[in-house]
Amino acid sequence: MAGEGSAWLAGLEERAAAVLAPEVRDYVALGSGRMVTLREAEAAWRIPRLAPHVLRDTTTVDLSVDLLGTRAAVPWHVAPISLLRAVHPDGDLAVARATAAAGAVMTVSSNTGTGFAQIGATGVRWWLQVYLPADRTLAGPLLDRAVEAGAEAVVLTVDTPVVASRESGGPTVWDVVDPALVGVNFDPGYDTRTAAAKALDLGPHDLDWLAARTGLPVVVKGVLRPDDARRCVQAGAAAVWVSNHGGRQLDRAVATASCLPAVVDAVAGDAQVYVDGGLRRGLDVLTALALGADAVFLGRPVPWALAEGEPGVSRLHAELRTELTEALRLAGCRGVADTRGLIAPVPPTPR
């Protein structure tokens, strides 16, 4: 089973590319600029080395983690991804149902083409991802709809004051996508308002505003520096999410695997720390947990799996469960807490 799972996960992107429209495939797969950051993401998780425990009873392995004060069945969750209905007609609902069955949390893009109430009705635990506009009050109705539909947290994306350029020689997904597949939870005409442009003046005060407006914990997504992480905690963030936007924003930004430990140290247990970017396999999840992450979030693997419909997303969760359970046993870990300290010291460079 483990071998079959590995082969299935390894072929996700290739199988998705074969069935997706070219514009949708490129939207999911590509990054900004020369895609330096994107290309480094996966390999960065293979650099740390693990020092496994032995003589440990791993008959029972517990994958559950605390997530903002509530227990989640697994340590991997779904990052915000737009245009899921362009990947598959069932889109967000298929992902929500499969994610609910796995006991994971789904972060819903503010630009989703599915109503928040429909997503909430699946029973999935879900958080809302937002960008704040120049006029913060324009975000109010969207936030209110999310709270009413059962969102459990707000994830403020802070690494996108502007959308980075991509080197594309042909039509993009935005040239071909049906407008009905995006932004259905915004007020009509939202995008036509000048003040709806992404805010260029985000600051710590925005965390207070979001928390007061929604009554929900605020997670800050897009943090790579330890000093910024500390500022987020001081501003009241419930969690700091280490992310470089999947290599879709500032190209040549550092890989998340490289900067995760420093962010964990800076937060010093005063908030949770999450990470995304290049995580593909159970060993990647184990490595992230060993480096101090409280949970990890999956980006591209989700739409790749969704290309096979809801069964594909269900299998993604199942295969990760199989791989991570095996990896924990091989590392002598009975649960996530045991992964701390697995990272082996870096040996000195030979002279």
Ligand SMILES: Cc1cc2nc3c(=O)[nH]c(=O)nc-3n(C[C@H](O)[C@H](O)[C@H](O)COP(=O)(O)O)c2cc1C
Second form
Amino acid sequence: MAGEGSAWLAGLEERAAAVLAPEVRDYVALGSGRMVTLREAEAAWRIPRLAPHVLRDTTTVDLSVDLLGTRAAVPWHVAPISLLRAVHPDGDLAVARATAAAGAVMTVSSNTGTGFAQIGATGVRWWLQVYLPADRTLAGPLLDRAVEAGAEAVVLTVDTPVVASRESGGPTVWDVVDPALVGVNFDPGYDTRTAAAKALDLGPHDLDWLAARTGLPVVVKGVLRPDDARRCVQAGAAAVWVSNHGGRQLDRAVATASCLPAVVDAVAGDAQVYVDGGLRRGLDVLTALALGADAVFLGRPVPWALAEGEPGVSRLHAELRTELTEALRLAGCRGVADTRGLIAPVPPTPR
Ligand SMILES: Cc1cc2nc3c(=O)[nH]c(=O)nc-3n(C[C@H](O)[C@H](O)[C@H](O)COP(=O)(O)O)c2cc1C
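Got the form predicted on its own; any chance of the form predicted in complex with this ligand too?
Entire complex below, previous chain first.
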């Protein structure tokens, strides 16, 4: 029914908030500091204006994109989210199955509570997300397990030298979550070792090390500046992922919608460019593609949908497909490549 899909997506966060334990709800929903960055994320996608094409045949609309050299059926994919098993007992496996069926790629958090082999066995195309520890060699066993289980790329998160503080009183998710649901792919005792603290000295050489250690393409997640994007490309990154960690790291960091175009320009086609942060609807995806992203990643919508189990995640993919297809037709685009040049060269009309 027309409009129903929109209503389902619009109510996603509220429905999840009603069923999740308060500590889990807050872990997913909130951000760091005063949450300035978190609050700006969604609205930033609504600032650019689109100049649609007309008189174009959009009978057939192709949503597929190239992702690290392989075709993916849709341009939205799943960002790494830890603690999915605290959201729903089926956790990562439900997300993996629904995401595989949608033809999207799942990025798996290194802290996940599900074995990589089990995730790989669902048939989903998946990438491993990692933080590197001060002693890089401690990451070796985790990387080996991921390669063994079929990870197709390794995503190095670079915006988390330390975990940013949150201004929350009361119990947090860490007071309620079963420790057995976290970090099951590390060697036993990994987190307790001092050297396993996150590296404060990450540098371009770490990209080389990761590529050599895994034999996989390296994606750098958490880039907001064109100069850093260029350094990533020069260091051999296969893709640069524009992200402020969903407003969970440096508060007052710039909205990803605002800095995406400059990063796209700086990368100049020498690597792929992805983006996440505040993408919720088909029109947000269209805007990100029009601004030059090769693909987008969804963070919070995934655990919110997972609160409704695997059917919820399947429906998230289905609703996005419906919304993006409609948006592409309205914009006169037959596919993702046609979205380039859609951004109107005029500022939005003041309200
Ligand atoms: C509950 C939660 C857990 C996350 N866990 C990770 C993680 O383990 N590794 C990582 O690189 N990013 C993590 N992120 C950040 C996401 O990958 C992504 O960058 C962000 O959520 C995108 O913004 P959005 O939530 O507005 O879509 C997490 C985000 C949330 C909300």
